[in-house]
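Quick heads-up: it's one chain on its own, the form predicted alone, in structure tokens.
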Amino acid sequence: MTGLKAALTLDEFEIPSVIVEKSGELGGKVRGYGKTFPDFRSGRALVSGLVKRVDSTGMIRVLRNCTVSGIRTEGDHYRVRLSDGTSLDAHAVILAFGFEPFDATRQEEYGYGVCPNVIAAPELEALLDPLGPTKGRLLRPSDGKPVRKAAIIFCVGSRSKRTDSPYCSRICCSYSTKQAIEIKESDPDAQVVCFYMDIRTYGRGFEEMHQYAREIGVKYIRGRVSECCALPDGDILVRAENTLLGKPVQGVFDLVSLSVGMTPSPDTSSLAEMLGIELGTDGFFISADGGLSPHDTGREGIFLAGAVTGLKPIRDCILEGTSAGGRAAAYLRRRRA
């Protein structure tokens, strides 16, 4: 969303632009998402409509199943390397290529990858998808049994000094509270229980959204989980500590989904050090001047926008493929002049 943003308002300037696209399709993960937050969009309707936009600009050119092997200066513009052998010329590179999903299975205390019925947040998302594999059924993997009880894990792999990921995913407490809004009105009879460390939900109409689950029996309890187990029929011990009241709490669960938190991309790495762009101690890019100029890098030509610099919702990474866009045509406007 972030790179298709970008390049759509370059194209605004009449500045042709080349998207390298890693995958065989554009829009990232949002592609995926049959409801986005807070206002229950659809991701798939979000992409399929900017997608529309680029394929109609001739400014636009689009390379897919591709990635950047190298980048070096040559001149005044940047020679790219990419993976199919050829290369491009450009005079600015705006980075956004988004992040990964915590890996569940670092966390073995809650039985990801060995109990069938423990599953990820991708994973619900997915199942609560009409165009998913359930066409939208909230079924168990374990055995197709219909879920009336499920719990939500908050914060698996963020705030982890652990999981070497201390810092907040910022979007884990809205997507999990949408998600159990997704179950509870699919099934008003249907029991959900959050478990969570603390609520953070700061955009606009989060909260509110928070407000309403709360509204339609979405249960949350701040509280620690220690393990789940899994049970001889299939169903979920889970076995926390309520951290308000300072008692042990547990519930038997037919399905337990984990809010897994955001990590940095694997191709991070590699590109800041083919750049000599620094990388902060969580692994996301930094930004010459997180203040006064985000989306900047030590160097001349480069910038940075959505996730590569931290975990920010859909309508934020927007707003800064938006703005990184811009940003990058004043540059090519200035060399110009």
Ligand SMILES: Cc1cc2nc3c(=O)[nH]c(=O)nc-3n(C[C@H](O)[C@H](O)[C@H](O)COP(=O)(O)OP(=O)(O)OC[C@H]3O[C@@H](n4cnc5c(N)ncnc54)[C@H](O)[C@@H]3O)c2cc1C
The other form holds:
Amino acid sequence: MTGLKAALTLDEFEIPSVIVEKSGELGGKVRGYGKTFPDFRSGRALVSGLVKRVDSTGMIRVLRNCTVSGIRTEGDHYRVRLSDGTSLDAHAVILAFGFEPFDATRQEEYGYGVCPNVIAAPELEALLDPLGPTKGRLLRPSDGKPVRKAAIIFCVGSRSKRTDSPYCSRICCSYSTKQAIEIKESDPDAQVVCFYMDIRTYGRGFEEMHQYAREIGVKYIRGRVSECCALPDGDILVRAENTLLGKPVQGVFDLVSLSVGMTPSPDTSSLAEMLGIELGTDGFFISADGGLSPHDTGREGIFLAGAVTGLKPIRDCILEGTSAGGRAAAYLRRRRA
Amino acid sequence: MPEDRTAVVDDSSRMLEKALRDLSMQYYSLDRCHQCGICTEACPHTNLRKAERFSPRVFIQKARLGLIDLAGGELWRCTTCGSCLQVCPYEVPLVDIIVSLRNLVFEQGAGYVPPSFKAVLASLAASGNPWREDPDKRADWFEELAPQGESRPEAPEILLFAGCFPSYDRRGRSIARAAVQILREAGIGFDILGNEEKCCGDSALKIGDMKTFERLRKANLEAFSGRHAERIYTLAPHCSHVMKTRYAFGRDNGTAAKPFLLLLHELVVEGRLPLGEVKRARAVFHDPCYLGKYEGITEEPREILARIPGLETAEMAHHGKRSLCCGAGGGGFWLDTLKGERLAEIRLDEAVEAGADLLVTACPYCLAMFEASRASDNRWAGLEILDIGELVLRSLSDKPGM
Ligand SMILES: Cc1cc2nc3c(=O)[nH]c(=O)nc-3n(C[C@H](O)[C@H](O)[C@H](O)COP(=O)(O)OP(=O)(O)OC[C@H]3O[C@@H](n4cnc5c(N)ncnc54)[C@H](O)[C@@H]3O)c2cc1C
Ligand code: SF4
Ligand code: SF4
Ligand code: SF4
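Switching conditions: you have the form predicted alone, so give me the form predicted together with the named molecule.
In what comes next, the whole complex appears, and the chain from above leads the way.
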């Protein structure tokens, strides 16, 4: 998402660019979202709109199934070595290779990877997607039974020193609430229970979405879930303390979704080392000047955008793609002068 | 009259925090807690079937508002089992907080201390054991076992620290005797502190009586200093843990205290103990808190059980690092707890539910708690309770001295 937007912005300045995409398709994670918060627009449509524009300008070259294997300075530019053995020259590089969802197997007590009906949020996204494997019907993995009772567990792999991710991932409260609404709207009799620590639906329209969720009957229980156990019929028993009541509670659900947080992309540290630029203690890139130059790094001509500097929703990624493209254009113009 | 709301805004929590900080063993902060409640879920007390249960989350919240009722029993419920420490996402040092608060109450005489604790602490201070037993009879169990005229080895490989319950209690002595017979069978030269041994001080420390703890620590260190004591093995994991964390040897002279279970495991795995068939039984292992949760030793006891022919093994609902406390830690051993409210009962029920007829553990205090509770109700009558050393001894085809 972020990278596409940056390339299109450079295009507006009539600056040619190359998108190096590791996977077979452009658009990143957003390509896989049927609906996105806060306005329930299709993520796929958002991406395909951008991709169409990328394809129609003659200025953007796209390399799919390709990554960067080395970068070094050569004269007045960078020589970028690619995984396919070729290389290309660039006067500026924008890093927009995103994030990685938290690996839920690391939180063993939730049974992810062991109980088939405990899934992670990206999988729930796919199950809710009208173009996904179940055509948008929420059927649970073990036996294809329609889900009538779903639990969503917030803050999995976020806000925990135990998993070395003390930070709040910012978007999981909102995407979980969006998912809960989708379940509830497609089946008003379905029961959806969210176990949360705090509700952080902080952006424009996000909190309104949360209030709407409550109005249509999504239940919120304050308490961090202690464990999920699989029952013989595939149902999942979830235990937590309802901290507002001060009482232990448990419930049996057809399906449990873990709202995983964001972690740095696995390529972050190798690229940081390759380029000699700085990472924060949380493992994400940090920008120069104590944040006053949000896209700049310690290396001239290397810029940051999107989820590589931490956790943000699509709207912020679009903003960052735009401003990083503009920042790079300004840098290139000054260089030429 | 309007409702009294002063407690919420006054300074008592800050005073408490400061007092705690002065006393605390390490940095701590009550305000690190986000009230998520996962500790309460992990706490063994939550599994008790009664309305008013101890909750660590509520405890923290009350502590920061200065609302802990020091005249009540709440402060003394925690067994320092460490379950909460395993799960807290913010690494709130709950056990240190509770122990520090107890220390505050104890030293300043500023609140209720269970009467049974007072008697135990007085005895620990005076006789080095909790029951006012004669210190000169501490090693009687060993003398009775020693073949006439046997002299102690000059350079023993290890030093065996028996602890109070195995030294004085009838049931406990069987654990100590089993250890000695196993060491002899394996041909390990060992020594004991004998009558110079004192209580390791774990209970006193966790109850918050630092003075008594210090006295015991010094006495034991003095006794150790006269011995070949590079490798100390203790029958209770409480003793080795308190030595490791609080005795501060090791740094200068290489002395290390470990649970006896580790030595047992070594001997079994190396094939130095010829294990023979035991009576058919379905066994579960109860992980003692100071072995499983504090030391992370959960595989070793299971490996031992797996090598005993004739034994079938199963697991209780809570096991390994997620095991639940028997109720003995943190002074719980000395509390008078009503039948139906004892943590040990949860474990006995879980053992029965797992279809076990043999409950094995590796801590004399767990064993004592289980034995005491089992006697209180018929539903556990079919369950035998053994220390893992006793079980290994039973399995030794050629039982020395028997
Ligand atoms: C389950 C879930 C649901 C969400 N739902 C919403 C929502 O409804 N609304 C919302 O606003 N936000 C949502 N988000 C957040 C959203 O996913 C992010 O804001 C967005 O994906 C970030 O875009 P990005 O382009 O920075 O990174 P990414 O989407 O991660 O894209 C990175 C791109 O870089 C490529 N790449 C990775 N490594 C390399 C490499 N070494 N070389 C070359 N290419 C590489 C990847 O293949 C990918 O195409 C959700 C997040 C999750 C986890
Ligand atoms: S956004 Fe919500 S679910 Fe995600 S880490 Fe923050 S508080 Fe937890
Ligand atoms: S140490 Fe054990 S008993 Fe004490 S609060 Fe924590 S979980 Fe509960
Ligand atoms: S687990 Fe930690 S943060 Fe959560 S309520 Fe308990 S002490 Fe507080």
